[in-house]
Amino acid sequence: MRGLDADIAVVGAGIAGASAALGLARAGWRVALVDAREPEPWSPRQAPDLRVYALAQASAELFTQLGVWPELLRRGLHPYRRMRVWDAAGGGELGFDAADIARPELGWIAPQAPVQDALWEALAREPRVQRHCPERIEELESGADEVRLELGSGRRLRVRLLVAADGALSPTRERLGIASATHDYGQRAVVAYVGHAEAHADTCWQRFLPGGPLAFLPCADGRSSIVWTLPQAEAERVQALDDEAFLRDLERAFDVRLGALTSVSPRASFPLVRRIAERFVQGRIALLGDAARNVHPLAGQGLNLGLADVRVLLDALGEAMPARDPGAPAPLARYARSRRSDSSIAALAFEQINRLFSNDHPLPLLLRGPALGLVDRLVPLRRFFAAHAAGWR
């Protein structure tokens, strides 16, 4: 269509949105990337980002396809090769490692800032990407053939498809009137980096406690990133503790698996809410990443689900390339069916696991530990869980 400013506009330059913009441009589409602020430049000398992800093998394959994986590895991503899961109530323990699926690693631990910075640098070199940052959408109109945007600066954009990747509280989703099925878990996740007397052995550790799971994720500097899920009042209590008291509480909660805890970074916490958009596509607008869904951090799959959105969208829009219409109904319908189904299954599965393990009712207490031990003894099941941890279905 004559007069279009770009083929696709992507709103939101977080990891999922930036990956989508880069992948779409590399596929041959002209992309306008809009975000309210430009990401801060990253330096290896700055304090580590408390926002940490467990990147699955499938996500690494996407970053390889986008050409940024070698740069991410240079920026300090750390492989995890083993996982250990056990229940505070006792009983069995589940352990699996990369050897179960004949891989050198299950995945990688990645702070957000270096990943975001590598993507931003790649976008700056991509001639098919126009970056509009800082900018906000002031007006949005979706027609039969195009989407028209007016930005805060007064600039107008006409595109064939708008991809909304503007976060869990997506202004675009709200503007479109797309409702979300929402559930407040009444929990908060406390995050920090901790030092410990014993080496983390490239292992992700997770202990199920009555108030919620506690995860230790191995980092490149020898410390672990923790995600401690707690009922809201308890999260507020531990956040108010001084460092020494916090470490002693955390040490007990973790069953002293890595010896004495020796240091803790500044801490943060955030509320846990499950949110799934009722529609992932409306007209020529598609939701992606956290704008489409939030899930419980139990399995560390939030970002991996968002990057799976990117993979499916790139594949679906390949069908639209001959006609040069990325907003055509058929590929968008395919994207919506696939991603909303997968998101709903994942969100409800994580929620049921959280409910099963985050309580002290007698029957679950009797069953949980033996169930973990049974899975650990059954090699096919252990391989299944190892493959799932790597992001393969």
Ligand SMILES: Cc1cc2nc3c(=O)[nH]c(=O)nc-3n(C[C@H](O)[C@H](O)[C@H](O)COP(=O)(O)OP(=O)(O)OC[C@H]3O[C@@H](n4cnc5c(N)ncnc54)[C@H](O)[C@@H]3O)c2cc1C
Second form
Amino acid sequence: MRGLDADIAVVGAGIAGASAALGLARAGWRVALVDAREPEPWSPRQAPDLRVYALAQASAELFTQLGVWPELLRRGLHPYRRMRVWDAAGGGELGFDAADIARPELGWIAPQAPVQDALWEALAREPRVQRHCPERIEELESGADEVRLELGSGRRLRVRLLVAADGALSPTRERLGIASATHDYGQRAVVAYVGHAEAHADTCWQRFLPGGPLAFLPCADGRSSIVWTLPQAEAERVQALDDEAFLRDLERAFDVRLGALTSVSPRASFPLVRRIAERFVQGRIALLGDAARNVHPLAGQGLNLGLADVRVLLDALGEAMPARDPGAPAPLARYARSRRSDSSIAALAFEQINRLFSNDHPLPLLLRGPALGLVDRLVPLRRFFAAHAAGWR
Ligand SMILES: Cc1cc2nc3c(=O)[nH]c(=O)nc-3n(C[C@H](O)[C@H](O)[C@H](O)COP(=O)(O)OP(=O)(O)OC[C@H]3O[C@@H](n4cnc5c(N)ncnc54)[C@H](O)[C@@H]3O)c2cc1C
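Compare with the form predicted alone: the form predicted together with the named molecule:
Whole complex next, starting from this chain.
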């Protein structure tokens, strides 16, 4: 079509949106990337970002395809080679090793800021990407053949597809009137870095407690990043503790698995809500990343699901390249079908696990220990779960 400003606009340049913009540009599409924030420069000397992700193998494969993986490794991603999961009340322990998926590592621990920075750098070198940051969409009109946008500066854009990757509270999703099935867990996730007397041994640890799971993720500097899920009131209580009292509470909650806890960074906490958008595609607009769904962090899969969206979208739009119409209905329908069903299954599975383990009712208690022990002893079942954690299924 004549007079288009770009083939695709991506709104939201978080890790999911930035990866989508990069992948789409590398596939030959002209991309306009819009974000409300300006890119923040990152330096290895700055205080580590409290937002830390466990990246699955499938996500690492996407970053390799996008050409940013060597940069990410240089920026201090740390491999994890083992996972240990155990239950405070029901007993039973489950372990996965990299050997279960025949790889040297199960995945990588990555703080948000260096990953975001590497993507921004790659985008700045990409001639097919025009960046509009900081900018917001003020007007949006979706027609049969194109999407028309007006940005805060008054700049107008005409594109054939809009990808909305503007986060959990997605203003674009709201503007389109796409409802989400929502469930408030009544929990908050408290995050921080902690030092410990014993080495983390490149292991992700997760203990299920009646109030919610507690995870320790191994970092490059020898500390662990914690995600401590607690009922709202309990989260507020531990957030108000001084560092010493916080560490002693955390040590007990973690069953002193890594010896005495020796230090804690500043802490932050996030409310936990499950949301799944009723539709992932509406006309020429596709939702991606947290704009499409939010899941419980207990399996560390939220961003991995967003990056799976990117992989499936790139694949689906490959079909649309000959006709140069990325907003054509058939590939978008394929994307929506595949990603909505995968997201619903994942979100509900994490919710059931949270419900089963985050309580001390006698019946679930009787099931939990034997269930974990059984999975641990049955090698094919363990491999099945390990492959899921790697994002390959
Ligand atoms: C405690 C906790 C632990 C987690 N741990 C893990 C983990 O181990 N592994 C994992 O895979 N996931 C994890 N997650 C999930 C993960 O944080 C999210 O899935 C991921 O950050 C979502 O990325 P995104 O790019 O979709 O959205 P965001 O990172 O929210 O990015 C949205 C972007 O949109 C922009 N934006 C917003 N509004 C506008 C607007 N009006 N106009 C223009 N731009 C706009 C924002 O500036 C931002 O850049 C965790 C989440 C929590 C809460």
